Each structure stands twice: as structure tokens, then as C-alpha cells.
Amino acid sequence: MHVLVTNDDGVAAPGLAALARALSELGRVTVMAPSKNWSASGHVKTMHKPLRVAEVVLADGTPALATSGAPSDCVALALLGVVTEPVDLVVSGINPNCNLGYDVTYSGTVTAAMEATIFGVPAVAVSTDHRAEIGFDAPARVAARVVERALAAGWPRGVLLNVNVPALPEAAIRGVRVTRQGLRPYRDALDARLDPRGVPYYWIGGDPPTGVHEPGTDFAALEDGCVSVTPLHLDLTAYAAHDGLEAALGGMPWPS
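Chain structure (the form predicted together with another copy of the chain), given for this chain on its own:
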């Protein structure tokens, strides 16, 4: 098996190297990641400028490719042929903050996995709330085992797995739960300031987001010390809203 490993924090991030090491137990690993940090960058397709790819070596000696593109660009470049060997699995991470609830719509870690899904390749996003005393090696090993087992069971078509690993010693993790995307109330606040010339500028600030810990959600699994595995797909249709809208719009006099 050939695994492509990428991330959104950039090629120098320690979570990337830890993930590459853990996944090398499953097969051959190619690392291709952005040269810079793309956190909260969303799903990007770089079409209006050319992209560069450079050979680099990670701090642990792992050879890697660094690109000038976003995480999703890395996946596209690799799957379109910059990486010549066919890729069987794409794993993105480890993001040093969990990607829960609405985070998945912003997360570069998740959108790298989305891009692979569009290409029809099984894909996983891996995140943890990083703590120095836990590090990335333990969450990386846990993620690799989850991925290995999901692959063995047959990958669900059109689905990517959003894996969040609790920041606990391996022995303290209480198991794996398949979850749904929970609700993430953001607590963003506007922080308006004046620059030295008296001109206003704005920070999007505020407190860290919380989660609504409903049973079955990603938040609840982590709170209970479990690994959260949320299957995600790219069909955003709100089917439940169809009939109400059809009643309102389908009968709209036309031409109006």
C-alpha cells in the first residue's frame, strides 16, 4: 500500500513527521505538504498561479516534498501525477487542534481529505488537542490502527474519516466511537484597534470555541476519553428542507 501524508500546518510541523512514521507500518509513505501554515484556510484550488514543488528532509530524516500550494493543492498535485506511484490512501495531519463540529468546513486538514475523496481515494483527517506531555507519536499510532482496521473492513464509497484523538496516554484512551458532527458554538468577538496612525484595524478574536456535548457527537466521544471517527461526505444537500422549499418555490408563478 502507498500512503500520501499531508497536513495544513506546513512541512516543518511535528505532527506531520509523527503521522508519516506511524503510517510507515501500513505501507510505503510519501510526504507532500505545504511549505507554509494554511490553518483555517478552507478548501482551496489554486488555478491562477503556478505551483512549486521542492525536495526537503523532515527533522527526523524523512524525505518529503514541500509545495507552494494549499493542503488540497498538495493532494491534487500528488494525485494528478507529481507523485508517480499510485496512491491508495491519503492521510492529513496531525492537526494540533481537534477539528470538531463546524470546524470541518474551515479546516485545511479536513479539506485535504475532501480533495482526495473527490479523486476517489480513501482519505482520513487526523487531529488532536496537542499537549507537550503526550506529543504526536501516540495519537499517530492510534490513528494508524483505526485506519488499518477501516481499510480492512472495506472503505465506504465517497466517505472520508475525520479522526480526533484525545490527548491522553495510549493506555488511558477508552476506545473508538463512530460519531456524528456535533454543534460548535463559536465565541468570536470583534477586537477593534487603532494603528499608530489612528487608522482602525480589526482582529477576529474571542474565546476558544466550545462544543455541545450531545450523545453520539464527536465532542461527546472526546469528553468520554474515546477516539472520535466521524464519516463525512461532500453532499451538503439539506434534504429535510426540500419539501418546505418546494411548496414555497415550486409553485411560484413564472415568469414572475
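Given the form predicted together with another copy of the chain, corresponding form predicted alone:
This part shows the chain on its own.
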């Protein structure tokens, strides 16, 4: 088993090192992560400028590769041959904030796993609401156990796992639930300001997003003290709307 570990918080992030240590129990680990923070970067592919890769050492002594690209670039570079040994599994994280509901479209952590899925490689995104007294080692151990069990069960083709670990001591976690995406209301607000030359500039701010507690969702699992495991695929087709639109538009004369 050869595991590629990456993240969106940058190669120096403590969650990355903790995840690499925990996954080393499953096999050989290669770390390849961005040289800077790419949080909320979404699914980025760098195509109009060169990408650099440098050898670095993590704070715990783990060797790693740092790239100038985004999290999804890290995965693509590794799978395209910068990492010469074939990769069996990609695990991204640990993000210090949970990625729930619509977060998956923004999250560099999750979209790194999406990039691996495009390449046909099993992938997992791992996140937790970090608390200093809990640290990252406990969530990393939990994630490694989830990954090991999922691999043993057989990986569904074209599916990635979005794993969110509650910010609790391991002994206080109440189990693992397979969940669906919940509803994540955002309360964004525009903060318009003037720079010293009188030119306007903008911050997108607002109150932190919340979640709707509905049974079976990722939000409900975490609120109940459970690990949330949400299987995701990249087919975004709205099948429930397909037939109605086909009836309305499929026979539309063209040109009208």
C-alpha cells in the first residue's frame, strides 16, 4: 500500500504531519503538499505557468515534497509521475475546520481528493474542528481506522469519502455514521472600504456558516458526537429534475 498525503493548509500544517504518521501504519507514505495555504481554493488546475517541486522536511522529521501549485495540482503532479511509485490511495487533510454540506465545493482539502478520483485512485478528505486540547493525533488515528476499514470492504468505483471527525477525545467519540451532505446556510456580507488613495476595495465577510440538523446528515452525526463519512461522486447531474426538463425541452423545435 502506497499512500499519498496532501492538504490545502500548506506543507508546514500540523494536521498534515499527524495524518502522515497515522497512515504510516497502513503502508508507505509520500507527502506532497502546497508550499502555502490554499484554503477555500476549490478545484484548481494550474495550466498557464510552471509548477515547482522542492524537497522539504516536516517539523517531526518526515520527508516531504512541497509544490508551488494548488492541492489538486499536488495530486496531479504525483499521479502523473513526479512520484515515481504508483499510488494506491490519496488522503487529504487534516483540515482544521470541518467540511460539511456545500463546503465540499470550496474546500481545497476535498477537491484534492476529487482530483484523485478523476485519476481513478481511491481518495479520502479528512477534516475536524480543531481544538488545541485535542490536537490532530487523535483525529488522525480515527481517520486511519476509517480508511483501513473502507479499504477492506472494497472501494466503490468513482467515489471519494469526505470524513469529518468531531472535536472530542477518542474515548468520547460515539461511533461512525455514513451520512449525506447536510444544508450549510452561509451568511456572507460585503464589507466595502476605501484605501488611502480613495480607491474602493472589498472583503467578503459575515457571520460563520451554520448547519441544519437533519437525521442522516453530516451535521447531525457531528452534533451527536459521531464521525461523519459522506461518500461523494463527481456526477453532478440533477436526476430528479431530468425527466421534467426532458418533457419541457427535449421536443422543443429548433430553431424556434
